[in-house]
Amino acid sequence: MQTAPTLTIAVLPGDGIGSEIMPDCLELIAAATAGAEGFKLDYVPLEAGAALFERTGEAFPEEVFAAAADADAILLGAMGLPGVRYADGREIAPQLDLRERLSLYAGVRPIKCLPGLPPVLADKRAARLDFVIIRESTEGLFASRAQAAVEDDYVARDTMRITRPVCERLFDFAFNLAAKRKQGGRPGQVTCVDKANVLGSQAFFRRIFDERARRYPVIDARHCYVDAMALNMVKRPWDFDVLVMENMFGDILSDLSAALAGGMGMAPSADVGDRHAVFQPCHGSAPDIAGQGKANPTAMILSGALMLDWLGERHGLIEAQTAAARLTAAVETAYAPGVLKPCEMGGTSGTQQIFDAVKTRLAAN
């Protein structure tokens, strides 16, 4: 009889509200996977981030990185504190180190409006928002973040780096995701978001997109300049399916998109490479509300569901994908009655209330 595989999960709660929302996520993952016989999860707790840097002078010790890299998946809470910075003024951000060192080129940012929440946009079509931003997460304008050139306190330069190998993997990821979503009833559309009319690096980005698009004739490949996309996300975001873009553009537009779904507390994410993946909410460490029970755990919980789905697909574990679907459905049905309203949306539903509602829905299904 074959022994069920044990998958190791590196758990990095991080800073601020990260340590408050991580336990809820782990408990709900346990509830969603209860009874699964095809796999086991083994959690490896690790420490990194601004608080560690403040205490020890080191934000991401090499042994911690090695343990995270050795795990089957990495689950991260939130990293960084506004008042804790490196000598050059940059915030502590081990999550960026993970993306770059593990080649996590595809930043996956799903945007979906949950039932029961007050709409951000007045148009009724906004209630069915369901699109995904694919943000290149290893190069672009972020590539030189640690090597910014400042000359004579007069001029500063950052370099945008776009490479063919990363673009090809990124675009293939986006087209394959669109094909998978098309099977579930979505349009099967990928939009390349760029600034190809001004920047040569972006024209190069678009050219490679068009080359890869020819390999996916059943997917509708489109283009949109990034400034026009910012406008379109407010005017008609329901028209989009999968959007793929450079690192900095993705950083900005993913926050705009999260607002359309109710706020950063509703926005999960994954950073995926060929061998590794990190799962974390899009929001930061929110030190202004840390310790007050106000933190919205929804994005963290949904990031856990993304992790289960990725593990299931990567290792051929249908039970893991089923658990991911159960956890996602529990979140959606918890919000559906319209009782939950997180603090960032002007409500009073805190960490415990949201967690209890999702756990109740899981137990009922």
The other form holds:
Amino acid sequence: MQTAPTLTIAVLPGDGIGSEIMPDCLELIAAATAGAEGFKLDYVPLEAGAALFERTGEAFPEEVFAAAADADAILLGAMGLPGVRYADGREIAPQLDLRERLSLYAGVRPIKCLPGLPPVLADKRAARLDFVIIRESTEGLFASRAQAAVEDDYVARDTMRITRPVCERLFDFAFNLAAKRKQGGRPGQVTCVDKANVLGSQAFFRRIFDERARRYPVIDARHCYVDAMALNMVKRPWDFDVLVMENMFGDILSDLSAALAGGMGMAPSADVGDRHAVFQPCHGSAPDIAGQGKANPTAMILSGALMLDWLGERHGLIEAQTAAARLTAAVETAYAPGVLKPCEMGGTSGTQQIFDAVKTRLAAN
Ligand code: ATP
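The structure above corresponds to the form predicted on its own; please provide the structure of the form predicted together with adenosine-5'-triphosphate (ATP).
Following is the full complex, with the preceding chain placed first.
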């Protein structure tokens, strides 16, 4: 008899609210996968981040990176604290090291408004928001982040790096995602968000987008300048399906779109490469609310669901994809009655109340 494969999950809770929301999230993932006969999950706890740096002088030891890279998937809470920095002033950010070193070029940030929560925008169509930002996560304007940029205390430079192989994989990822979503009833549209009217690097980005678009004739390929997209995100976000952009633009617009779903605590993410993937909420360690029980764990839970879905697709494990759907449905049905309202949306539902509501729904399904 064949034994069920064990999938290892590297677990990096990190700093601030990251370490507060991780344990219950692991419990929910375990509950969603309980009863699966085709695979097992094995959590590998690992430490990295600002707290570790403060204690040891190292934020991301090589053996921790190696263990994470060795796992089937990486689940990350949040890392970095404003007061804890490297000597050159940069914040501690092992999550960026992971994206770059593991070539996780596609930062997937799905935005959906959950039923039962008041929409942030007044228009009725805002209740049906359902789009995905694909943020290139290995180069762009973040590419020179580790290089000292200030010369003679007079001039500073950061370089936007755009390369053809990364763009081709990125755009293929976006078009394939749109094709998959089209099967589920979405419009099958990809919008390239850029600044091609001003920057040569961005004109190159757009040119490669157009080249790749020709391979996907059933997908509606569009362009929008990033400044216009900031406006559109607020005026008519329901008109978009898949949006693809360089690293820094994606960093900014994904925070804007998280606000449309209710706040940073509502926005899950996956950083996906050809072999590895990291799953973490879009938010940071939120030191301003850490330790107060106010953190919204929804984005962390939904990131866990994205992980199960990715593992299921990658390893051909239907049960993992079913578990992902169960976990997502438990979140949606927990919010649906309109009782939960996270603190970040002006409500009083704290971390534990939200976890408990999702746990109850999961047990009931
Ligand atoms: P980073 O640069 O590390 O991504 P950031 O600068 O985007 O971090 P966050 O830590 O995400 O900052 O916090 C931004 C704001 O959103 C803060 O006011 C924080 O309290 C709030 N916030 C972030 N995550 C959550 C959450 N899960 N629940 C409630 N509020 C949150």
